[in-house]
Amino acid sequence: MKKFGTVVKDQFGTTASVPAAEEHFFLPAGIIENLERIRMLSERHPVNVLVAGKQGCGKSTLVRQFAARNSRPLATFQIGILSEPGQLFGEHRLKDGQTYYQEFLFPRAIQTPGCVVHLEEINRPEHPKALNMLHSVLAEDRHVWIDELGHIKVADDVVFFATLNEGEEFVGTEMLDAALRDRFYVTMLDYLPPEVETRVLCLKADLSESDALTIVNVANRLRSNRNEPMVVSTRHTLMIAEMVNVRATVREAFVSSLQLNPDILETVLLSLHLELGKMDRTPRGDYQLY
């Protein structure tokens, strides 16, 4: 495995460094295998990966884990703050009555061999044209001309990860431009299977298996509710598990963490009580630690 530089800095002292690995992070075996293929392809040329799925299901963690496992510096950029083309690269500023161009971290990151560049919430820019410059750096030739900086070429071994949530429920998001989306390999994340999510809650929140199983079972009933299905992410179930760990009841933890209608929750809890011990524990595919 190649060794890469551990830190990238800009003039503000902003850094991109190798992140610490996340404990107890599970992914389907097929996605893990595909991430290894992405690593191998990046040794031939820069690679783009789009990670999509419900919120709170591990998209950003997947990016950090890829960087950590491969000892690569990670630079994360919030696309939601972009309001004009080229803003990722830098902007003109005024000091002592003089205008100057301030280069940002992005051009340094993409010129750093082996860097993992995370474009977070790529479909949430303030202005759609703010993403125009990305077409050039994500295309096959991998270079762009910036008047203030000159010719910028993406370095060897760079991997671009873009993450997004899609759907009408996500305010402020846009459909990703088809020409831009076409430049990415796509990885989809979904809820963890019940047996894996139960294990995660046991490991990360130090819960008993029975408490963790109850939380997961309630969450899955809310997710599959015919009339009003709810998005209950793994981030949510971890929050609920932490509340239970400090002596909240399951009912209290769900209400405070999800701002849930108590009547809906009461119905779910009652149905689970009547079906105690009848949960389907059949694994859905092979999930592994990553």
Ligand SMILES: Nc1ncnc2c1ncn2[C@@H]1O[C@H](COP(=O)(O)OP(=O)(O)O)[C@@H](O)[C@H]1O
Given for the second form:
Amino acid sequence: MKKFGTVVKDQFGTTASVPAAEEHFFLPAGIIENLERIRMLSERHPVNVLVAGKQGCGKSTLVRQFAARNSRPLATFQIGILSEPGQLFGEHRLKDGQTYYQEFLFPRAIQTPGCVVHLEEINRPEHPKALNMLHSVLAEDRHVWIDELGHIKVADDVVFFATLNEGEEFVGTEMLDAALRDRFYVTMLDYLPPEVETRVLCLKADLSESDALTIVNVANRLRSNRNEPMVVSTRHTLMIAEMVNVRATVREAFVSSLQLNPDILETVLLSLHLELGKMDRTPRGDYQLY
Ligand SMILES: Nc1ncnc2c1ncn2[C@@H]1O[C@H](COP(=O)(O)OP(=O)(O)O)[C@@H](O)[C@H]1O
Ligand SMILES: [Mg+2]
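In place of the form predicted on its own, the structure of the form predicted together with the ligand is requested.
The next block holds the full complex; its first chain is the one shown before.
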């Protein structure tokens, strides 16, 4: 495996570095193999990968983990908030009555061999033209001209990871025009199967297996509720697990972590009481001095 520098700095000291590995992150074996192939390809030329999936299913963690495992610096950019094409590269500023151009981290990152460049929420830039300059960076010839910075060429071994949240009001890849979409390898991430999600909760929130299983069962009933299916991400079940770890009941933890219809939760809990024999305290409505 090639070795790269571990830090990217811009001229004002903003840095991007190799992130810490996440100890308990699970992925399907096929995706892990594919990420290894991406690493190998990236040692020949820059590569683009699109990671799509629902919110909280592990997209950002996957990108971070790729950088951590391969000891590469990670630089993350929020594409969802961009409002003009050149904004990633730098901006004109005023100092003592003089304007000057401040270069940002992005041009440094893409010129750093081995850098992992994470483009978050690539489907939602505020301005439709905001992606224009990215197009040239992601295309085969991989260079762009910026008046203030000159010719910028993407370094060898750079990997671009674009992530997009599916299932929001702007639906996924249709938002990316075909020319851009065609330049990416695509990885689809889904929520974890119940037995793996249960393990994650045990490991990360230090819960007993039975508490973790109860949470995953309730979450899955809510997810598959026929009348009103809910989005309950791994991020949510982890929040719920942490609440239970500090002695909330499962009911209290769900109520405080999700905005949900109490009747639906009640029905789900009742149906699971029968299966699991788990009792839950009734919610406390009495008033006390705090
Ligand atoms: N497959 C997984 N294994 C372990 N933890 C996970 C997994 N997927 C998500 N998580 C945890 O859920 C939280 C949200 O994940 P994140 O990567 O931010 O999701 P996304 O970027 O898709 O919104 C993080 O704490 C992450 O560690
Ligand atoms: Mg994310």
